[in-house]
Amino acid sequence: MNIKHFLTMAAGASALMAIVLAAPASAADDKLEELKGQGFARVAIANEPPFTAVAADGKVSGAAPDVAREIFKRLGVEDIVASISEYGAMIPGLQAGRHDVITAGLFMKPERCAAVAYSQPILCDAEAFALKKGNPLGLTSYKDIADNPDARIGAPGGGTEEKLALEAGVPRDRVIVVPDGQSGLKMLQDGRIDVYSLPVLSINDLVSKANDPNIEVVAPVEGAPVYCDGAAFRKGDEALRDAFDVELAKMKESGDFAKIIEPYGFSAAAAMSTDREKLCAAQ
């Protein structure tokens, strides 16, 4: 092989390697440019204050969408457009391309971390029960519900609370799937369930708005872990997630993050005390 032929082949190989190495970054840049071009990011939410909320006029708020809206603005994407989804349908919807990101208090778990690309932590919370005044069945844990054959629990379909109840041994026929907070509270008031379970902040918001003296809250639920969520991106959109994380870190450092989430009752310090790797590894 003469030197001219060798140099030609080497140059071709170098060019091919440069294309291969550049492809992921280009794809990621294309995704961000796509969002910039359409002027908004499509986000999945659950309409569960204070994590997420939709006003009568359709405006999306809540701690998670407010953080996402600010970060996307900093990335050059002017707004977010939300669609309400059950928790169990959010990840399939993301994977199918119906959403660009989930901003809904979708807590990090190893199985979810395997299915989506999470940002660093945003909102952290624990579990709570809403019950009849006086807690007549003495329910302070999911195991208490499992051990009492008369106890029925209401929980969001596909959510953490449903899973915790089933893992504690509550039979499937005593775990009632509830479509939203108002329905869960009404079922509790009507005696169709004995306890309704949601994160602490969601339960407190729901009960305070109901102003029903016959309902009380048990929080935190004994034996239930503390959780943190993050914005969830489609696998393959890690570079977009990383760009999101860069702005999130800047907001945490500057105090802008706390200014957004703490009026909703969340702790910025809690979100800054852990990271995605620890939360995704937790059992």
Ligand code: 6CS
The other form holds:
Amino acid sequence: MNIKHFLTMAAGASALMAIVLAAPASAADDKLEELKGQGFARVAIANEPPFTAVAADGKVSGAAPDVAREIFKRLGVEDIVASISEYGAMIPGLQAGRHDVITAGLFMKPERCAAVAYSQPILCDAEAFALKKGNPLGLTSYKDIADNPDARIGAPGGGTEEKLALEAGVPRDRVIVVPDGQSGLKMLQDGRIDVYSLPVLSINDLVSKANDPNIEVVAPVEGAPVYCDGAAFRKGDEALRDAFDVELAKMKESGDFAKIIEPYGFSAAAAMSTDREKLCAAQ
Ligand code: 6CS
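Having seen the form predicted on its own, I'd like the form predicted in complex with the ligand now, please.
Entire complex below, previous chain first.
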């Protein structure tokens, strides 16, 4: 090869290298760039205080969106825009591109971990029952509901409590899908269900605001695990999830994480005592 030919080849190779190096980051990194350009991240929520809440004026709060809003701000994404979804529709909505992330207290469980890319843990809670004062049917576990042919349980569609009831042996026709907390409370007060089940902090928030002396809380539900959620990203958006996790870890370390979630009643220590690997393998 003569020197002229060699120099031509070398120039071509360095030009190619310059193009490769200047190429935009991977597609996954582009997702963060896309959100920065969009100016907001589209988050799925449920409107179940204190995990998630939408005020009458549309203001979104709750521990999960508040953590996400702060992390996205630190990543250069100015705000979040929330849409309310039933728990069972959140993952399909994420996969269909209707949401950029689920920030709703969607508890980590193996089947969900297989479908999304979870962040590290954020909000942990046990399960609870709201039922008639005096607990006339003596319900303290999902198995108690299964064992009593008259007991009807209300729970969110596609949610953890519905699954726990079915797995405990409650027949489908005694597991009533309830769209939201207010409906669940009303159905309990009207005697259309005998127990309404949500995580402890959600049930306590609902019952304390109802201020109804005929309703009481059983918490925790015997035999039910403590669950933790994470922000749930689409499979393929792992680079965005990892960037989210870097900021989440900094906030856990600095105490900023606790400052956001603990006023809502959540424990930062509980979330920091476990990790995604353990939670996705558990149960
Ligand atoms: O992850 C879930 O399925 C459950 N999480 C919350 C915050 N409320 C109810 C729901 O079933």
